[in-house]
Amino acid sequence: MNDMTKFDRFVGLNETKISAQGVNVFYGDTHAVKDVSVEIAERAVTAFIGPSGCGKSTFLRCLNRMNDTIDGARVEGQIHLDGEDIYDPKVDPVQLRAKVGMVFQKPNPFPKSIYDNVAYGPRIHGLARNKADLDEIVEKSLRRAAIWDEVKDRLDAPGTGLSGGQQQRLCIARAVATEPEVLLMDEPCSALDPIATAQVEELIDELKRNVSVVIVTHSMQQAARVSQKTAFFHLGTLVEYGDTGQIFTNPKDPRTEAYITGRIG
């Protein structure tokens, strides 16, 4: 084994974190996701790209069972996290979502203080033995989300009083506070200005050292900047999946090339 192969194995680039086989999603009679099979790499950023309504966000929500909360939604197929079937009846969705966190397109801080927003998950999952532990988790999470210096003197202020970019980073801090193994991000920068977007992208780059990140984005520039793997969805199907550089410079499917060059969208 050469040194590079050893390094790849060490950082987990060759390991699969999530494996999906034959996933179909129905909303009532609407077949939203059609027979999607994909392997999500460990400790890497995977981008889902494609036109609006192509199924990428719906499939993303399958990965932590958020579709369970939607009336009339039905998921078929298999999704395994570290070899465990996440749709097994024995799996508690609340515990699953501590492992597979999610950040939504629109910042959604709880109507609580900045401190309590971040402390919420660690409290309900029993991750802190005492107030000192909780203080440490809150500070560490806010630092990881690159917002500590902006809020450290007003942790008792309401999270809803922050700017849009600050709210999104607070939601990221809330998501990472439970030490998730996977972080799902559904267009997390679509409502942000370029400076806040750059801050979130830097955070994604830092998180991938320890976390598998899956991001849905409409920005192909963003996908190219932050991801190592890219999946292109179209009309509910996964058209192509591979290394980001290959997808953007030498796509195998003409539909991928048509999307990347702006001929479909």
Second form
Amino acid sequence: MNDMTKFDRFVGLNETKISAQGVNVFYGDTHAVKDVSVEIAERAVTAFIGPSGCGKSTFLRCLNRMNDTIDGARVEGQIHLDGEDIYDPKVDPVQLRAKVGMVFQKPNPFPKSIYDNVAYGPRIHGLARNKADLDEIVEKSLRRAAIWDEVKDRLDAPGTGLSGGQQQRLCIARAVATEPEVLLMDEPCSALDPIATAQVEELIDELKRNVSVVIVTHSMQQAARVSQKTAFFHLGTLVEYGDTGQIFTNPKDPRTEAYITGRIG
Amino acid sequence: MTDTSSAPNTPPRHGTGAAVQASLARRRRKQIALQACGIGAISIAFLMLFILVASLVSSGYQAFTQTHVTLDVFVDPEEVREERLPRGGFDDVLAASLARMLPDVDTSDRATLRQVERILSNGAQFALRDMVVADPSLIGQTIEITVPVSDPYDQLNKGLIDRETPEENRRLKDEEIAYFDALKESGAISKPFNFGLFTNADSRFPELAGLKGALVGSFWALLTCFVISFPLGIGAAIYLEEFAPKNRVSDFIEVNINNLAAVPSVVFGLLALSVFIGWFGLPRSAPFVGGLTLALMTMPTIIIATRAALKSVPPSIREAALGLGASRQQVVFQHVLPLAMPGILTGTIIGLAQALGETAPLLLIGMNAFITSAASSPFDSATALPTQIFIWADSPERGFVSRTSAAILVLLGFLVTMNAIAIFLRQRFERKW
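Go ahead and give the structure of the form predicted together with the partner chain, now that the form predicted on its own is out.
Following is the full complex, with the preceding chain placed first.
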């Protein structure tokens, strides 16, 4: 896997998928994200790192307008997905979220069957014409999330009955079932044990073939392992953004260096 | 408290140990005292409950049986003529038949016959009349009929009239007691389960009075209450919890809903009286109006319970659905509401149980009227269980004393059943997150 990421780094990165310009986020009077501008590459893994409360999760949630659902949250600035402003009044957040999927910190399968969990997104968006279609989407999604072999015999079992790592992969399957172009992951491994973490990381590596992945993580090792680009956030500002290799070996900003060597955070 | 950071005034380690030891004993004593208080409180509560139920049962169990007399009635064609039905001397027929069963009764003396007739409930002649009207061929035949005895004889049979009391202070004369004893001797007296308590409507005569009218009235009122307060309460709660912007207006509404839940029920009764009956001109004493009034009272309970249930659905489920591109309405109706349903139902059942026991507002809208037939629609006059208890408790006849307690036991039975259903739902469907 490491060889693979190195190879990607040398190959250089694809074109921009999401471009954020001067994004500010306020929760009531709190200025949570301060003037962040970032370009997220297509079909690559971008990691957001930084100490707790630095605004990286908040910024991530701007990318699929999840902050809209929080009372008192206000987003300023411009975010373009494929050149289209996602905060344009004409854009329906529901449609946007079908395109920009999200995986959360704590595995949160619906208290329904495994099948229904994965089928929910395609159902509400009308992606399947019939039952056979839906079966196919569910199987494909579960395979992409590397959980098919573990659950294929018990698709009717409740998703909440799986282990933590399986639940998180189920959530990833659920997210990829709507064929998103971008997948946002908010500390997807923080509630998982090391083996489950390794499985999810492997999965992320697979996913980036056709999806742009943005991952927020507390683990610098994880960022180094899975990402091609890394952004370091501190106190609401984007301190440094660049190729992962460069951030971890040759940071330009002293604060980045202090963080990755464990002096702040 | 490591050595490197030791301040000069840090007590030595063994000293700390002793201090902890001393405080441990004190803390343990406090713990024991607290537990003792708790057990004491629970014991007192149980004792009170026991006294309540025991006193109700001891005074009410007699009402679950009713003394009946079985007699062979010769339907005398002289007294009952087919062409005059349904009128006829049914009371005289019964009195004559009863007198023939007794020794030493002068059947030609009308005063004695009247006295004998009073053994039977006033309803007996109507029961006989109904039989004969339904089948006029019975005229001229001798038929066996079992009818309730009147209240004083029922009391006598149940041992509630003391035979040692001087005759002038007793409701039954020695002679009358002798009649009854003779009937009992001949095996004509029986004391079966009092089905009339559930199948009869209210009556002036305790031996005929039953709860059917009240049960039907309460059923209609609760049905109306449920049909109105359940959808409105859930709708209001969903809007307030999931869609309303959090601002001063919604805060104000929330405070007022909580206040509404605490408004004394008699106030709702007055409101219903002036609005539903006064302005809308709805019928007085109707269970429909009672149900509307109870719905006003139940709605805040349902709203509060529903909001609590909605709130207890973890935000991660909402985020998951929103993150997949579900609209807010889809999140609420496909995920949050189904998960909150057990809590909502529990709150609703408890609210309805409260409504079932509510008396004051029903008194104000006239549901304490004396009504001798069960309502066939929610717009007919009716009583409800608690108001029926109120009426009976107010009645002077001795027979109503035990019936009041029996009615309270029936009401408590319904309340316990409803609460048991609520607990069952909670246990069965509650989800641990």
